[in-house]
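The chain below stands alone and is given as structure tokens, in the form predicted on its own.
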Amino acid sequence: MQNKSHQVRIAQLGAYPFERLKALFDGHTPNPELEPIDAGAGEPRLPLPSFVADTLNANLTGFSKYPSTVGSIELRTAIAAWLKQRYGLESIDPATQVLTANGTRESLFAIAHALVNPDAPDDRRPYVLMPNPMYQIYLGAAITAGAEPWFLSCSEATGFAPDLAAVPEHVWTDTALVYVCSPSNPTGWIADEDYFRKLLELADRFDFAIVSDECYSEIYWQQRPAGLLEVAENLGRTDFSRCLVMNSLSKRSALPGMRSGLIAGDAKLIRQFTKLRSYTGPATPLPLQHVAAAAWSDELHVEQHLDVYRASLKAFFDVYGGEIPSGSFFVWLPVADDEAFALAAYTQQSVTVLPGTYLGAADQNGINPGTGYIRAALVDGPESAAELARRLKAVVI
């Protein structure tokens, strides 16, 4: 008989990485002796912004409403302000050019839909370009849409820049959709302006959009990273046209529980996505957009979070010795065996980390950048990081 309810799209998808490391983890404990240090997840602890819970109460009786999946125009114009100040932009419609996001993850997994074609022919099929390693929301969206995954490799090579220079122009020619993630989740490289040039040619040159996921772009070590829309712009592309942009409070202001974020960029392609998401998309409460609103337009706490990443930063390297990473709060570190290397430091060290080859996959020459590296988020502040890197260094194999 058929199985008419077997998804085969779905059943494509691995593993997710934090599936894999509680399989990986099955059977053993950590040490007892040792107060846990959860580094493996990407979620900021820092005290809450003073203004949520004030903004919060004041505007509970929003519960009792249905938000619009576009988001307020209240929120949307915060966003389109922030995006200005943030970028120098001149000009942004918060009417026609942003959208609000149930944070970005959803976001990003939804945009592969709206913009990849699933009923190409086999042989023409379209493909989705992405780094590798990677977020792998970027990986499931490819999948699930129907496209073919094409990984730019983004190794020390490269500076783990995603490598466009390898991809073949048959693949660009078929390509529908690149994601950009500047500042890195894991590596922490940063795209600069020529790079974003670099690939506005190609989009114009074989037609395909561009995603950016800029979730990180207020967590760097230097310089301040350069966005897509400011590039676009400073080129005379005041429309933004192939260029959507994510990003989130969940890392600027460490409301990861919030779940709100943004979308902005080309109104062509901002339309096409809101068609989808008034079937698909889910709203962030009114009262939570209020909070949203006064993230968006407030810098002290960026700032002062910026302070204390950069210091962890700092504190991890002093112990451990290495290069501090352009961006993000991820150290991604090399080590012999990074499946091994996880499980020994949680046995040992009562220390979670990923191993790196979770984050990736296996590209077109079967090779996976991820493998011999883990990902260790400095999440919880300058003490508890140079005690990470002090356990790390102590972890046997």
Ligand SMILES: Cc1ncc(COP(=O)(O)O)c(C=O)c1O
The other form holds:
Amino acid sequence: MQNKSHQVRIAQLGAYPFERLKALFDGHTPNPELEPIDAGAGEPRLPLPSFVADTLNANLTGFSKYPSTVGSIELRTAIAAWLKQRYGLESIDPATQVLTANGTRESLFAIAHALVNPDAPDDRRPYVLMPNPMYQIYLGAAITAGAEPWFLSCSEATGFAPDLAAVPEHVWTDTALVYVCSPSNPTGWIADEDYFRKLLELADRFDFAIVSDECYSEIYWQQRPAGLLEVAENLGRTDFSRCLVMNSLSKRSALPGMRSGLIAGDAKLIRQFTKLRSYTGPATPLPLQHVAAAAWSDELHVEQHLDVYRASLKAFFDVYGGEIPSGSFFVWLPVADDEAFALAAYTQQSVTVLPGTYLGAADQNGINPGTGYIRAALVDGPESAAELARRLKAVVI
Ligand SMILES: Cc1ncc(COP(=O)(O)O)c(C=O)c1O
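Okay, that is the form predicted on its own; can I get the form predicted together with the named molecule now?
Okay, now the whole complex, with that chain kicking things off.
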């Protein structure tokens, strides 16, 4: 059977959640009597860490040089040192097992293009598995890479864990890549070591790669999240075979505008990915690589940020009631009708939140597990989080 053209795949992409939100709000105005609260985007809004300006100023001449795609060895060494201290890794080689990225978004997208066979016929396309609801980039990546997306439902019934048990054997057989996101956007679920172990067993049995999006790794309520590389190493997989971890400074260091991240794990996969990247060229400017090295080498600012996120989560749930999520700065709240709720929150309370429907997709059974939830980001500190909770409680639909 013929293989779908790239244009057809691009046309298959749905509108991005924020475009859908804009369309939902079109023609409506927020309540003018209330100061707006934007809890829609997961954009940290904390002060710049103190070392940013000094490090940048000291390295401005780097703007006159082309940076290499893989990143300077100094930055990769700083990243490897962070991975070692954060996850207790015995060893990770900065030269072969670490790459730099422009945030996680671009690398989460591009990796599917490196690992999926685009020539497979339409009736035997490789599967890319992903949580549902999900960070929408996984879905866009799978579609444009020519894969068949397969959705792992994250519902209350599974404790919001992506449901591996529901995947049929024929899907595992043709799986090229599984995305996992821990802590999870939007549900706040955290993968425990057992979950990663199970996934690694399946990866060996069915020969696929795991891409672990750990960009919220430093934002958690109590239990510090485990990482895929640490679980792999504990199992004796010192080569991190089949594993790629992606993380960034966007959430950990509240530097989303810097567009700086890491890719780490299996040297073979990294070589393959580097080849693709040497053509697409997502290199980080050298002065920013210096700032990034400083950010991966400092934990004080990360601990200060965590204090603010924990205080915000507590302030929110003290007012709203319910259970504090295990990780990330998102709250994932059940509501009767998520689109109607988001619109009412905007018009009645001047609050922007995302309908869960926009973060999920209709799965194999036609069910979108995001429907019936809204996502709010607690990114403006504890006072704003408490006010957000009061206003969300007052929404009437
Ligand atoms: C789950 C998840 N992964 C990745 C990203 C991308 O972040 P960045 O590219 O800034 O690292 C986001 C951003 O909101 C996210 O929520």
